[in-house]
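In structure tokens, one chain follows: the form predicted on its own.
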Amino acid sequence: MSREGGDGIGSTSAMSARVVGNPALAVAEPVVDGPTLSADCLTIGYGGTPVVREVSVRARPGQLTAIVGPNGAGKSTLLKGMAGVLRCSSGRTLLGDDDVTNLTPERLIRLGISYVPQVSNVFASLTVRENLEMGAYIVRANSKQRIEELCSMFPDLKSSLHRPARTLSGGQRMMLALARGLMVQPKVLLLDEPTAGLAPMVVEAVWEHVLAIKASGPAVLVVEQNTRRSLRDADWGYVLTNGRNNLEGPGPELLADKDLVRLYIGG
């Protein structure tokens, strides 16, 4: 059921991940137009021993790519490196054919890469509308029209446009963070733990929005502790352990392998 290999970008890595399921899916062409975001052998840390070591992943347009693994595996660190929040000490990040390694978050936003962190993802003292407007300031987008479009996607926000973000529930704050990340109409959306700490009913609502965003065309790359939920809908999943690639494959096929779940995913 598995074999040694990678998805093309990982072929230069010192440690290739095992591919679960049909390896041909790993090099499938994008289902819609748009650039693929690729991490090629990235090494990232906080100044000491690297947390992420030669990790390669790929997020294709119109697809949901999930990064899962045990606590401390380096999942959020990898996302921060790809988003320009942390500096990569080696390896490359590519947007299509363009090398975007270690560009600032502001420059990455202009290029179409939007990052929604797990915490501090909204301005608590600003209103919902002001938060959305801040999401578009870098690209000078038509914020009024875009806000109307996003209020149609996130109906709860429409009635709360003049409320301070600090008065929103946890689920509403996450909806606002997602909407804020979409203000620039990104080509790639990076999501770090979008359902952390939310009630089960709210988790489902957030995932419905994530899948709707994917269906609209951008590449969606999500780091998630709720591994079962994320792999169930992931077009492709990566399992990281100890800061390295370990396994990869179609999300449902990773989830269906009981041994893999027991060893690398858990309960």
Contents of the next structure:
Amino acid sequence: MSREGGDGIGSTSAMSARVVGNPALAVAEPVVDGPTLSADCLTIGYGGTPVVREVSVRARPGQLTAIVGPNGAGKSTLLKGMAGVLRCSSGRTLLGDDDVTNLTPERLIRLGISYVPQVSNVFASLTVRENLEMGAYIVRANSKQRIEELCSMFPDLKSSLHRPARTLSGGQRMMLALARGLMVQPKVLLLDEPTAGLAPMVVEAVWEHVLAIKASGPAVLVVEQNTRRSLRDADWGYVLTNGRNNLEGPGPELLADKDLVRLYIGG
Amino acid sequence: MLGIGFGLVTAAIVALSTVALSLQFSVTRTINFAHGELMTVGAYAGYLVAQHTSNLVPQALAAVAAGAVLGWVLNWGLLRPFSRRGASKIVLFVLTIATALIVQNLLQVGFGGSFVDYHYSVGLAHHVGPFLWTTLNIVTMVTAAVILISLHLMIRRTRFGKAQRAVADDLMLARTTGIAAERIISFTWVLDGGIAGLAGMFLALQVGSFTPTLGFGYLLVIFAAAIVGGIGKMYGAMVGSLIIGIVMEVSAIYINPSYKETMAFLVLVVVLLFRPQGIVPALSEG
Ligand SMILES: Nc1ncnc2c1ncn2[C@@H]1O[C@H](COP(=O)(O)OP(=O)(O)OP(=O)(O)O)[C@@H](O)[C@H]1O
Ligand SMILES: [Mg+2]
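Can you return the structure of this protein in the form predicted in complex with its partner chain rather than the form predicted on its own?
Now the full complex is given, and it begins with the chain already shown.
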């Protein structure tokens, strides 16, 4: 089996990921009784060689699950496969006990899996309010009340309800994308780099929102470039390299792993 | 003034057809070479009903129905199955060319290739301000205005219209948001066909006699109006149609009727030279 180049951890030939910390901790009962989203040996690609190979991750309700790894590791691809945007060529995705592998995106959101992509995550020519209305497309009823709720959660949006999303700042856009993804009160939220490209102060604000969302119950699976912050707050973290599981464990314990810190965080 | 008067009537017809094309293109991202045939089947449907009644309403309903059915069939029977199998946009475009030719040939088999006469009892001409219009002219313009305003309201205010704009913006994001994109696209084809069919009927009535190539002959004018307004922009399509319609009719009077279409393309070339993105800036577009 050939791999592209040796980049430290990625080139170790372990087929199954190394687990740090005490695995028993991870299977402790979740505080909330929503379903767990489990990806089991997913292989996903864009037509050529698969980009994600036999990756397994699990996102539990009320917990923050972080996926970290170098650029091009296949983190976004994995989320796309779980959100129905890309087809998985093998493996399974389970929501609770239900097999949801390769369902269409339209079906997955109806089952409670909400996906916020890394780029183009708002409807640029629609107003903020219209974006939120579209977020509630599958619920129809009560969208006014839900918009009110989300506006109090994201005060930035309240004053911009009538502006086209294209005129928003990067931070406001991300807030809108999060709010749109929350309109349906999802059971699982898939977030792809919610803080990428934002000003440092905005990054903190967005991250606070992510933590607040997970505390409210859904399983939150987040891909992040800021490894240190995301692992610090993650109940469980996965390190992906070269499209494979490499390392997993409770976030803070992963941070204590010297190899990982040396390779991806520095200092 | 006479030229501008006629120009407004032509503009109304072109605008109906162009706005339908623009809406269809922005939502489905498929260039429809059979757009002219949506108009032509509308014209023949109106003509058939006119053999039984001189009332314009059933004729118009038949025209709308014929165009809507062809639009739906084109998408459901051809474009959707192919795009589900991953056909590229260029393949879909070629399929619409094939459709255009097939529909023209079927109409030729059914109605023959020679001109059929299609009139509406003209009645007296009315003076409206500086313009001189027949009843048909006025009906054409009022109908077009009502439809365009309704479309505007639909696009801005209704759940369906907002979903159309969402699909136009980003198909995959729309799908992950739960919008039933295939259904939205299907309805858009029906709407496009219905409006184009009606425009075809008005066009046929305006010219008085037509053949199975009626709509095809107007296709390039409609593409020109759509491009002048800025491709895929509904409001741009209205402005583009107004400009093209008036230029065509004014030049028909002051230069030569046979240069009408040439003038339309002259406008197109000038616009492409100086404002390739179309004359209407990218406002909040639908
Ligand atoms: N649309 C695409 N078509 C073909 N290959 C793609 C496509 N998108 C990504 N890839 C390839 O898949 C691999 C993984 O990309 P992916 O975007 O999943 O990485 P990532 O871990 O999210 O990286 P980043 O941190 O840069 O976002 C890369 O090698 C990339 O070149
Ligand atoms: Mg990525």
